[in-house]
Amino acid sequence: MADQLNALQAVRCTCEDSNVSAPIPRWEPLSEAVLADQRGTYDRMRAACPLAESPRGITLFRHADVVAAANDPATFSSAVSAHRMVPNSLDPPEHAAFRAAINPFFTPERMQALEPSLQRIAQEIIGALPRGATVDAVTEIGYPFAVRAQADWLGWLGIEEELLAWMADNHAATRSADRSRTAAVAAAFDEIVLAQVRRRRQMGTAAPKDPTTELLSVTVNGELLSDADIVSILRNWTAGDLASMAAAVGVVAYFLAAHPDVQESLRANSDGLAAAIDEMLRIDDPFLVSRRVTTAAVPLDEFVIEAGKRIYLNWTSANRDESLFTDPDTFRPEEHAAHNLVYGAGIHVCPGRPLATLELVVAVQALLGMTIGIELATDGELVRETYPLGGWRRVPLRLR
């Protein structure tokens, strides 16, 4: 790492004195190093360079370049997957279509009537968590808790198993970059929701009444969806945010325990409990990066990247841009909260932030109310999640 980051200064020293474009620098962002130490990195990473170059792709660290990127889609193309993917790899205007036919699912009015049963499932799975004894907030609070949420949302009632397996077998291939094991995973999770899908054709007007059964109704363009936008959708919501709810809940449970002062003040006062998790996860933001796709060769400082080039958001290092955060790790909710990154930007700015924001109010709600202390156990072993994802992979505590 400290050759990486010794080359970046050189480089920055040699392009500052240039009338021409520099070289982009290079790292390696699936080195043991910085899988290390993925925050920490990209923090050096941005204050050496606003961008580095890998086999992968190109990395965007700074927060004004990657809204800039976020806002631009004609020029930062969201079409990089070889496969479609609904409505994150659609552009415009394409995109806007189906973006409006996936935001009535994430009304203010469907959030409410969700909130009860997402209430239960929190109660219970904190109700059943031993008082003074170790747990872990990612395997046995997130993961649960993301799973039942959602099978419970969309209506995939008594298969929780099979997804929290499907979630484990998924991390492992993710992180042993072995393609054919990570593209099998995928079409295993394409089946378990195919098979929810083929469930509610065959049952007809006696489908229940859920986001999956309403799907099969849902036109764009004058059209039904086909079975594999309506898969790819299902997919969105819950194959990525699954894990992504998980990590969520670490990186808040964490920053509780870590900070009792924080902890305190909102178990005397949820009021602002929305803010505050949305500023947790600015600090310490879990979903680490978008990818899109130049049109056009862009000039970025003295560099130029040219068209065709893959692109990563880095939306953690973003959210930890000094420029705008003078002290990243400081908790200043509402200062910071028109800056906040971590549901990204522009017109992918992530659709079902209202439940999300709606399932980890709930889950911290359950966790504050039902406890009268969290903290960090000191016979377990925090350990910090790799991509893709940020956060925490394991975080032990003790509960009172």
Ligand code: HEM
Contents of the next structure:
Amino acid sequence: MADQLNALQAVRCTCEDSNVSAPIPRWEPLSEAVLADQRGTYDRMRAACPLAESPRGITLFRHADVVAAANDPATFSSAVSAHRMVPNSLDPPEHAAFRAAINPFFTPERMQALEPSLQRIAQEIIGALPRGATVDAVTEIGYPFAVRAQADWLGWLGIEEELLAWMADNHAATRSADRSRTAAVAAAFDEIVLAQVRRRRQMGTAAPKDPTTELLSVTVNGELLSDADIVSILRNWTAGDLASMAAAVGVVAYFLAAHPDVQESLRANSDGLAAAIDEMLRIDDPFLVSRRVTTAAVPLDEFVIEAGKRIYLNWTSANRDESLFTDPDTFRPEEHAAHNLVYGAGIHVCPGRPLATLELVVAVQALLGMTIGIELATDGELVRETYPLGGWRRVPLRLR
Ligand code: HEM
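Can I get the form predicted together with the named molecule as well, since the one above is the form predicted on its own?
Entire complex below, previous chain first.
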């Protein structure tokens, strides 16, 4: 890694002729050295160079470049995969029609109606954890809370164990980097989702009144959604975001345990809890990257990104860019909120943000309200997560 960084410095130093585009520096984002300290590597990469290329594509590290790309969907298309993902892989104008159909599922009124059952779930999970013994915030709080909260919201009751087992398979398949294994796990998830859709079609007017049933009567451009698009929407509301939610719980729990001053002040007054959680996630954003593909050549400083290049918008790096967050590890919720990119930017900005925020606020309220102290356990190992996720894989805690 040191050699790669020296090479990056050298690239920047030798680019004095403004008429010639510089070669984009190379890096190996999935090398053992990078995976061992993803966030630290991104910090060093960003300091050395705004972008770097690997056989997987070109990564943008700076806040300004990530925001510019996210706000220019004509040049940075989301049609990166052969698979249609609704709305994630759609570009304008199709994207807007689907977002208009999806956004109403996350209104403040709907979130308010969900709050009591989310509180019950959080309290059951935190209440069942032992006091004074080591517990893992990710697998014993994050996973079960994310799964039960999503199942409750979507009306998928009774399949929580199946979803938890699927999450474990999905994690293992992702880490194996074996494409046939990840494809099999994705197909298994589609079957879980399709079963929910089919059941509701069969039940007709007797189907439960939940967001899954509602999707059956949603129209886009005057037409009902196809089963394939309904499954795709539900997959994007669950498959990826269960992992993001569980990882986010780990990041927030770690931060609270590692910063007793912040923990105590939120325990005394939880008014600014949502903003505090956003700031904890900015410092250690578990949602690492989003993909794009360039539709035209793009100049960036002394470099030129060619058309047809796979791009990675590195949210984790952008959220720590010193040009906006002077000391990226400093906790300043109000000051940093305007530039926080945890939920993305531009037309693909996360529609699930209100739900994610509500779930995290409710989980932290239960954690703080049902304990008198949260500490890092000294007899367990803190383990970082690796690509495609960030944050923590294991956060051993002791609840008092
Ligand atoms: C802490 C949890 C979460 C984080 C950090 C997160 C972050 C993000 C980010 C950064 C994007 C932008 C992707 C891009 O630009 O390509 C995004 C998009 C998206 N998120 Fe989330 N998200 C979270 C939870 C959720 C939840 C709970 C849902 C749904 C229930 C959700 C649904 C979506 C969907 C459907 C998109 C794609 C939107 C589009 O393409 O227009 N997310 N999310």
